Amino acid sequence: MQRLDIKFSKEIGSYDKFNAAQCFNCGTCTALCPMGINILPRILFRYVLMGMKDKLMENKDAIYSCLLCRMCEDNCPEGVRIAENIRVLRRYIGRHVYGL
């Protein structure tokens, strides 16, 4: 069973540059990831907004993957920032996982 938090969930969002409620899951930043990551962002994005913490966190390798080339981000239709919202994702991480 999927637990949910919503404290987890206000926090990224309350980070001002996380913007992934704009994604509307077209799937462009998939096709166009020079690493071929298996985790795509929109399903990152989308466990953030719903406050599956704990899924989120059983991909940090793939969150640390990211070589934040902005190429995804580049070609989005919705002009999500995916870089920098994998950027908040990994001060989140850096904060609550590994104490930094």
Given for the second form:
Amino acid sequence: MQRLDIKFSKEIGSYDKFNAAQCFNCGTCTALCPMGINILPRILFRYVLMGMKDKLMENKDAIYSCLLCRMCEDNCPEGVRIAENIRVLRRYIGRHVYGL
Amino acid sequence: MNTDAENKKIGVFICHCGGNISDYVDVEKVRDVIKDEKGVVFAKTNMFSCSDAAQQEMIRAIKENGLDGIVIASCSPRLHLQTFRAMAERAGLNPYRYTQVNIREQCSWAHTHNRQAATEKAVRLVRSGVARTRLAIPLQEIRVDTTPGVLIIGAGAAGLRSAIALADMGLKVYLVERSPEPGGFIKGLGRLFPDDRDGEEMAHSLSKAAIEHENITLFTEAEVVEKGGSVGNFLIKVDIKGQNPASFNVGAIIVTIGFSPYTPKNGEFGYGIKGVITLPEYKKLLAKQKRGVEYAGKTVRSIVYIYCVGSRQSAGDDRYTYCSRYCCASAVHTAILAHKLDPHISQFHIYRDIRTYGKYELLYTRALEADSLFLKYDPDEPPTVEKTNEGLLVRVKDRLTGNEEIEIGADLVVLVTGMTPGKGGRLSGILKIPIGKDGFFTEIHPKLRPVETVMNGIFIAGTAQGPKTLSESVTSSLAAAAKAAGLLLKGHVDIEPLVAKADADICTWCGACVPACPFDAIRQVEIKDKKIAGINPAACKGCGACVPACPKRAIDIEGYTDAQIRSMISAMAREAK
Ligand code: SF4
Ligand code: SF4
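Other form of same protein, the form predicted in complex with its partner chain, not the form predicted alone:
Expanding to the full complex; the earlier chain stays at the top.
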């Protein structure tokens, strides 16, 4: 059971421009991902929106496997800035987990 | 003109309908067989019978040949019965001596695989049309003078709006409301979607306009208890609390009794626990707040909305299987209002499907921008609500993360409840208008006759018909007002004469036909000191239910007499070749 806490998403949101609320879970991004990262980006982004910090940390590999090729972003019907969001997450993890 | 069936001169026109009919029915062959049929003096095929040119030609043929009746074998009468009746009239022929035979839907479209059989069937159908027409007598439409008044039952937004529209057209309106005040559901609900207009203010201004209108009489705490008469002249009796009953005549009736908001059962999604409230209760709460959201003296920081409560349920005793249409948009709009009161509030929407259709999708986007978070639940695994030491706890499996199990702490849980039918059970019996499987009043056709009921002169509008948004309610109420006015402003209605008629010589007034009539059209009358069944042509629908009930065979339906039906059957039974 995960407890929802939007403080975390507000923290990331204010920390940088994280945009994912518009995602309507169509899955276009997942289907197009050349790395075949299943969780990326829609489920991963929901973890952030719902404040599920632990789940996010469990998926650091996925966050760093992304090629930032923007294939998904070009085709997202809702205009979610997927690659930029991944950068925001990397910056957050870099600062808070690795102390960079 | 000949009235004797033996000497009738009948004309038959068979339509190609482009290729719609002639591709699968040999129309020339049909013509060749039919032209030798008894009574047929003229037979021809047309490429498009409904075209202006073909109609001109048919008018000429009727006049030149002195035809006593015509048969057109073409498409469905639903499409062109009126077209061809009008054509017959222009040719000086009584329109009820015209028969339309449907050889498109019944032959060419139904039997595309077998041209010969389709052609033979067409021959039989046309023959039976000829047989019916030979026995047809000229009929006149029944003209009924109308009373320029309308009864509107229910003074909510829909009832008030249609009352004002009709009163402005100069018609007298009797508005009957069950509760002590007009205004209906929107009273006290605060701001309403999509334009943020205040429900209280809207109910007040509509009520004021109605009360002040010289053509509107409003009865509150009143109920319709009796309806007599028929279209154009209904006699209405209304019981009024603490007063003498009122009786008056109207030409038409509009039913706008509205709906009842769904009340969750005790324990349903935690209903009954303090802090678990319905959407209307929540809207009333917010309407009173100036800044921040407070419930029971405490500041609310987290709100969980649970959607589809009382809608789209597939099992249970009093199940509501339909979508209530207004609740998603209303909940999303209310979340935007709450965000304005307190931008730091956390709002979680647990939904099955968000149905903010049409323009209301903009509201959904605005709610997203106002930090609302949406979680999707599976109807087989609905969310649960319980009370803990820390407050309310909602548990749900979020389908969008692949069924992640999630807990949300909430200060307030809002159950987004749907609409259930208004309390009109008795009314349906009094007015004799049908109720559909969902418990709402039903129209004749959702697209083509959306506010008309099977009872001539009785209309339905607003949420009495089924769940609707406020703007859809008002739209339909104005449609009903336009229909009622269209009926009454002329001063008379013309009714199709294809109705039942009892033969005074044969009828012995046994009364067997009375309970058979679903439209309450038969009463005892006295003609030359003899009691017989009198059939009110304005109420009779020509359904024929009384015909087999009569032990004396005294009743016939005009245009479909026993003799005509018998002649049609024998014509159809003959060898088609
Ligand atoms: S393509 Fe865009 S809208 Fe669709 S799931 Fe991915 S991020 Fe969401
Ligand atoms: S059932 Fe026939 S005979 Fe009896 S009252 Fe009706 S019409 Fe007359």
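What you are looking at is a predicted structure, and each value in this text was computed from that prediction instead of being measured. Positions refer to the first chain, counted from 1. In this text, the rigid core denotes the largest set of C-alpha atoms whose superposition between the two forms falls within 1.5 Å.
J.: Taking the rigid core as the reference frame, is the Cα of Arg95 displaced by 2 Å or more between the two forms?
T.: After core superposition, the displacement of the Arg95 C-alpha between the two forms stays below 2 Å, so no.
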